Amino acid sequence: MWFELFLETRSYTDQEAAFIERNLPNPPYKKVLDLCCGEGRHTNYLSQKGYEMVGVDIDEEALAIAARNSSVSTKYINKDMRALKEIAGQFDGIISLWQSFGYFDENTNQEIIRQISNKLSERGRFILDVYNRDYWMVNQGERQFEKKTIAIRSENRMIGKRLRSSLTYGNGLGSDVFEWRLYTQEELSALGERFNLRLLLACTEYNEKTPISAGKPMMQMVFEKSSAPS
């Protein structure tokens, strides 16, 4: 239901892809992996722009939609992000967008960053788009709204450093529950440094000139591989 109600209503693809193109210019960043690519919105867009794209996701149905919507040769792989090391080769860039990082415990999240670093070529770049914990610490609670005439009740609660987000859909359409470990800019910068990923840029709204703030829910960070894999 989340894909059906929310994904199609987002009209930001051009803005998001333009940000990626500015920070992963092709050349030299030609071979790019989209980690947790979902239905391939960014993967297919960037493929049409001349990037050699590989989309990775655990959701087989989403990948089937992505493949059907691809008008060029784009490779899709059904894989858990924790098994990124099983994918052959290295990449000039890796992108992980729309809060697709932080599902697991502390050690597993760190292991994913290590695998991302190891999959990047020297001076390769990693673009991460995630929730800003500072925002969610002061923006919790319940609200009701509509999408495509469907009534939705949402509840967001911080439990320590983890955000639990629940969505209950009207008309008997069920519910979704998501939970992530959220980070601050400083924590992610330190985590990147631990695995040879140097922070080049931190911003929000896919605008390099707009700094991260507690008033904005999302943040984008661009890292560059600084040395040999750990």
Ligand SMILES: C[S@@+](CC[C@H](N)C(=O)[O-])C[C@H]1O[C@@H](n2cnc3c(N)ncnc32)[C@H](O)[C@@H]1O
Second form
Amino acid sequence: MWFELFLETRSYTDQEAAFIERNLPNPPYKKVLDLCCGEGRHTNYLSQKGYEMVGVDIDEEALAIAARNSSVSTKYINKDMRALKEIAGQFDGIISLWQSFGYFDENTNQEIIRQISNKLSERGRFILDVYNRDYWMVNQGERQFEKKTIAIRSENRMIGKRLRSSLTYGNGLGSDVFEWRLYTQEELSALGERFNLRLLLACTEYNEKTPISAGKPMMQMVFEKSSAPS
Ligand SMILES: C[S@@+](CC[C@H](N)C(=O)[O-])C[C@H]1O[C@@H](n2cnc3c(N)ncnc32)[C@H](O)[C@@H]1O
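The form predicted in complex with the ligand is what I want next, because the block you gave corresponds to the form predicted alone; please supply it.
Full assembly next; the chain just shown is listed first.
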């Protein structure tokens, strides 16, 4: 239900992809892996712009839609992000967009960052778009709204550093529950440093000039690989 109701109503792809193009200019950044690519909205867009794209996701149905919408030869791989190291080759860029990081425990999330770093070529870049914990700390609670005529009740609760987000759909359509470890800019910057990823840029609204703030739910961070894999 989540894909059906939320993904299609998200119309920011052009702005987000333009940010990727500015921060991963091709050349020299040509080979890019879209980690947790979902239905491939960025993967296919960037592919059409001349990038050599590989999209990775655990959801087979989403990948089938991504492949169907792809007009050029984009490679899609069905894989759990924890097994990123099994994907062949090195990449000039890796992107992880729309809160697709933090699903696991502390060590596993760190291991994913390590694998991302190891998959990047020297000076390769990693672009991360995630929730800002500072925002969610003060924006918890319940909300009722409608999408595509379906009534939705959402509840967002922080449990320690983790956000539990549940969505209950009207018309007997069931529910979805998501949970992530949320980070602050400082925490992610320190995590990147541990694995040779140096923070180049941090902003919000996919606008390099807009600083991260507790008033905005998302943040974008651009890291650069600074030395040999760990
Ligand atoms: C919020 S969606 C974002 C999709 C896409 N990046 C976008 O912006 O449209 C999160 C994606 O992460 C994928 N995902 C969740 N857990 C995963 C895992 N362990 N390994 C790979 N993909 C995963 C989901 O299937 C979903 O497509």
